[in-house]
Each structure stands twice: as C-alpha cells, then as structure tokens.
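A lone chain, given as structure tokens: the form predicted alone.
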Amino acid sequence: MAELRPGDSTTIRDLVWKAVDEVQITDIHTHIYPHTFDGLLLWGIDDLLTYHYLIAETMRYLEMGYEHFWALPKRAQAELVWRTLFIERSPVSEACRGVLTTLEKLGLDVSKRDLEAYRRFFAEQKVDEYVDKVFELSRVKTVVMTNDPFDDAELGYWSKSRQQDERFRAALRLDALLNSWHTAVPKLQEWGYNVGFDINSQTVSEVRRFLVEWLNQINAVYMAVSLPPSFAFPEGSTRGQLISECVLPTARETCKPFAMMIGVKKLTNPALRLAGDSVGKANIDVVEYLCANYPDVKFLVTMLSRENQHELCVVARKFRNLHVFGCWWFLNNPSLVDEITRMRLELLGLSMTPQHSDARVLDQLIYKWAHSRRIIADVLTDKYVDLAATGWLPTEQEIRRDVAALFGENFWRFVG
C-alpha cells in the first residue's frame, strides 16, 4: 500500500484514479433495456449517430425540413449526422466526442473516419455477447431502467415474462400517470381498474391497487417522473391529487421512493421530436415542501436547471429523507459536471451520488461513465489533496470506501 505523506498530491491522484477506475457502478437512471426487449434495446453506431443530442445538433447546420429527415429510413438519418458533425466540421461537442470515445474503447480506429468498416463490426457482434461486453468495458454493474406500463411496446414485454438479466433493475415511470390523466385513463379501465376523470375515493383507491401491482409485477426498485419547471405542490390539480392521494401513500406504504426529476419543458420545439425539449427554473419550494410534510418517504430528486443546483443542495442538507442524485440531460456537460460535484462535495460530504448514465442507447454507458470517472476522480483528488494539507491522509481502504459509496452504496443504503 502507498504510504501518504502530507503534500504528495501525486500519490493522492493515483490511489484516487485506481479506485474510480474499478469501482463497479450501480447507475440509477438509465432508458436501456435487456436485449430479451429486443424491440425496445437500442445500440451500435446507426443507433448511437441518431441519438437526439445529435440530431438537434445536426439540424442547427441544415435546411433541410424537419419532416423531411424523419422520413429518411435512420440509416440515412446516421450518415447524414455523421457527414454533417464528423466529416464536414470537427466533432468537439461532449456528444460528438462520446460516440468517438465509445468507438476507440471498443478497439475501433476513429482517425479513419470509416463509418462502413464501424457498421460491419457492430453487424458482426451478437447482441446477447454485445451487452456482456458493453459492461465489462464501462465496468457498469447493474442499471436502473425506466419502465412504463403505459408504453404499448413495452407493456408487451412485461405480459409475456418478466425480464431475468439481474443487472437490469426496474422503475416505475409515472409520466402517463401523473402528467396525462386523460389518456392514462382509458387505458386503466381496459386493464380492469375501476377509474375515472373524477379523483374521487373509488378512483383513488384503484389507483393505489395498479401502483402495488406493478411495482410487484416488474419488481421496481423505485417510482419515477418527469415534472416540468411549473411544478408546484400542494395544488388542486389532477396531477397534485394523485400524488397526495396515491403516489406518496403508496411510496410510504411500500417503502419505495419516489423519484423527481424536475425542470423539462416538453417539446418547445415539436418539429424536432424528442429533441425537442427543453429548460427551465422549478420553484425549490417544493421539493422543501414534500420533504418537510412527508418525512416518512423518501424522495430521490435530480433538476434540469443549473440555477437549481445551490438551491438543492441546501435542501438536501436539511432533510435526510432526500437523495440529489446525478447531471441530468443538459448538465451532463463536463464543464457542468465538475462545478456540480465539487458544490455536491462542499455542501453534502459524500451523501449524494454524483452521477448516472441517463443512456438510451446500450452503448453510452461506456463513454458517459468514462468521461465521468474521470471528472469525478479529479475533484475528488483535489478534495484528499486538500485533507491532506491539514494533517488528515486518507488510506487506500478509505478512499476505496469513498468511491464504493458514490458509485452506488449510497443509493442502495437510501432505497433500502
């Protein structure tokens, strides 16, 4: 074992970078699948070229129409991303760079720039193998998923047996639920709950009766929704009523926490489709306002917004039955995810966990974990170096100990 001495910065840096390196990750929020979900598993280069993030950006240097690329068949759609980001201007955008970090990891020559020669290998891989080595190569343990019984394709999956990949873990996704009562509702009174428009105690009660059943049927290890920058509560609204009334009952009676992640608007932009969301600012107030009237259930939170960021971690020092978890969407920028951390770090200690994948497509767990190992394995060196100067010297075992917590220990310790 290093010995540390006051000062050695250096020796500091290289037990800090050997933890997070082989540190197993529990990612706690990810929209990948097992590839039993064959339909629904997203991955290789067509897939990983036609990731929203990218299609945004490549529709900022074309003319083209909108309707006329989602027409193209999404070969198309990949060459014409690839051409316009990767051969006609430098890819220097975090997107950009992931998919050449996930090709180079894979053992692929980026410098050829050979988008047939990337396709024949992924056309070569079985899929089955593929995942295996996809989570041997970002060192991934398990994933969270997100699972919505209101996704008529996925819904299919659940029907017909329950997915046996134990590194794939579920979630219970609300969105359907909470945000579009409307449609939810027809599609619960064909799966046998007596519901209604009205929230009233029978619609209540059935309500409840379809959370318990799925969350045993899928084995969720949590429930989870998106909300708007709009969000606000208590209010009178459907979706107010069937959190009060339902969700956060059911969450306290299962112990299952309930997951927040706030701050989307939702297609600002339709035209671009899923690309097409974007930011805004929440109130704070509410998460403080949950946090303090239901001290009972546990809230998992992440927002969208930078400017929230100050503002949660305060709350979370207050309140011991919330978890700040992860850089979600438009902060998982490296710049942002290290300013995020260190604050994290100074405000919170070790009781947060730093980061998930957010992945759509399989192959992204290798290069969002990769780039984020390391952002985070800096601020954490900066961190010892710092303890160090007092006097303090962290072990190897200490650090491991840290590293371990960050990467999923914490998680697992808050869901129970």
Contents of the next structure:
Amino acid sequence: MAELRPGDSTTIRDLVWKAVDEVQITDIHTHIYPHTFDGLLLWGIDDLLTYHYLIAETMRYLEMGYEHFWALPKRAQAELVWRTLFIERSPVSEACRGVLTTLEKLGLDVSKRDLEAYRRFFAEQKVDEYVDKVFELSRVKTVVMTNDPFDDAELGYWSKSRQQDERFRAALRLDALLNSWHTAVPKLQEWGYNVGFDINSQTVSEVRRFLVEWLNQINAVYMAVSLPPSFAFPEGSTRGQLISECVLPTARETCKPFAMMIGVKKLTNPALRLAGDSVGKANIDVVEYLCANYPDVKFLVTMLSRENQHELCVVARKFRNLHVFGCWWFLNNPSLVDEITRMRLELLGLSMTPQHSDARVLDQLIYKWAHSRRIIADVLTDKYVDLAATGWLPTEQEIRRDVAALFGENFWRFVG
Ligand code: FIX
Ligand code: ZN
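Next up, can you give the form predicted in complex with D-fructuronic acid (FIX) of this protein, since the form predicted alone came first?
Full assembly next; the chain just shown is listed first.
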C-alpha cells in the first residue's frame, strides 16, 4: 500500500489513475441490449458511424435532403459519414474521436484510415464473444438498459423469455406512458389493463398495476422518463396526474427510484429523427418540490442544460433523496465533464454518480468510458492534491474506496 508524502502529487496522480483505470463500472443509463434481444443490439463500425450524434454533424456539411440520407442503406450512410467527417476534414468532434478511440482500443490501426479493413475486422467477430470483449476492454461490469414496453420491437422479447445476461439490468422507461398518454392507452387496454383516457380512480389503479407488474417482469432497477424543459409539477396535466397518482406511489411502494432526465426538447428538427432533439434550461423548482414533498421517494436526476448544473448540485445538498448522475448527451464532452465533475465534487463531495455512457452502440462503452475515466481521474487528482496540501494524505485504499463509490457503489447503495 503506497504511502503518500505532502506535496506528493505524482504519486497521488498515479494512485488515482490506477484506481480509476481498474475500477469495474456500473453504467447506470444506456441504450444497449444483450445480443439475445432479437436484433436490438447495435455494434460494429457501421453502427458506430451511423450514431445519431454523427449523423447530425454530417448533415451540417451536406446539401442532400434528410429523407434522401435516411433512404440510403446503412453502409452507404456510414460511408457518407466517414468521408464527410473523417476524410474530407479532421474528426475533431467528441463523437468522431470516440469512433477512433474505439478502433484503437480494439487494436486496429486508425492511421491507415481503411474503412474496409475495419469492416473486415468486425465481420470476423462472433457477437457473443464480441460482447465479452467490449465489456472486458471497457471494464464495465454492469449496464442498465432502457426498456420501453411500448416499443413493439422490445415487447416481443420480454413476452418470450426473461433477460438472462446478468451484466444487463433493466430500467422501466415511461416516456410513452407519461408523455404520449393517447398512444399508451390503446396498448394498455390491449394488454388487459382496464384504463380509459380519463385519469379516474380505475385508470389510476390499473396504471399502478401495470407499473408494478412490469417492474417485476423485467426486474427493473428504477423507473425513468425524459422530460421537457417546461416540465412542471404539481400540474393538472395528464402527465402531472399520472406522476402524482401512479408513478410516485409506486416508487414509494416498491422502493424503486424515479429517474427524471430533464431538459430535452424532442424533435426540434423532426427531419433529423433521433438526431433532431435539442436542449432547454428547465425549472429547478420542480426538482426541489418533488424532493421536498416526497421525502420517502428516491429521485435519480440528470439535467441536460449546462445552466441547470450548479442549481441541481445545490438542491442535492438539501435533499438526500436526490441522487445526481451523469453528464448527459450534449454535456458528455471533455470540457463540460471536467467543469461539472469539479463542481459536483466541490459541492457534493463523493455523494453522486459523475457519469453514465448513454451508449446506443455496444462498442461505444469502450470510448465513452476511456474518455470519461481520464477526465474524472484528472479532476479527482486535483482534489486529492488539494487535500494533501493540508497534510491530509489519502491512502491508496481510501482512493480506491472513493473511486469504487463514484463508479457504481453510490448508485447501488442509493437504489438499495
Ligand atoms: O432520453 C434519453 O435516454 C436520451 O439519452 C436519448 O434519447 C438520446 O437520444 C441519447 O442517446 C443521448 O445520448
Ligand atoms: Zn439515454
């Protein structure tokens, strides 16, 4: 066990980097699935290149109509992204860099810029072995999926069998239920839940039955929903009633957290489809109100606007039933991960979960965590060096303890 001496920043840096590099991560929000999920798992270079972040960046350079792009086969879309963002100009964006980090960590030579060679590598992979390889390379132990019963593609899987791969845990996603009730009602009725469009007592009890049954069916770790910047609560809207009458009582009854991902403006540019969502500053009063008035409900919260981050940290200082997590989506860039992680450590200490990957393509686990580990290790090193300057020398064991907490143990403790 290395002992530190005052001002010993090199050793501290080495100890932190080693601990962060070696920690087995729980990735608490992703969009990836086991390969047994009937084709829902995305992986390999063409899926990496057609990530919606890269499509948005590519379309900025093209005259081509959006529908023309979407009509292209995936390989052609990938080639267009590759040519536009990697060959005709340097791939300096975080999403471009991520593709190259992934290829490099897989042992491929990115200096060759040989898309066909990379395609041949992935073509040689057996998917189940490749899933193992990605988990090994990224040193991710567990991922939490996004599971939406209202997604026909996924529903079929759950009715056939229970999820077997313990590395993949489920989260019950409620966007359809809470944000498009009119489409949810006919499906709930089809599944045998005696609901109507009015949120009356029968509908409330049937929606609660749906929530409890699905939480059990998929063995969900938490319930989640993405919410617009305009999200208000309490509110007489359908969403407001469903949250207060159904979701919050179920969260209390089952002790499952309610994860709110706040600040997404859906389809600001509908022609970009999944890549068309934008961001807006939300009202932090809603988070404060929910935490204050539902002290026996656990809230996982991430907010999409940079401008919401400081006030979210302050609210978390007031309410221990609020667990702040991740540098979500447009915040998952080195400059902002650094800023937000620094702010959180300074305001919340170690009582938060600094990052999740939001990976949509399996291989992204490799780059998203390689990039985040580096930034979080840097910020943590600074904080421990500040400590050491006072004469408080963290031991290697203490550093490893703290790092394990940040990269998963805090989450599991909060989830209970
Ligand atoms: O709502 C969400 O889970 C968002 O993370 C996604 O909708 C978004 O497309 C994404 O993948 C961002 O990273
Ligand atoms: Zn997501």
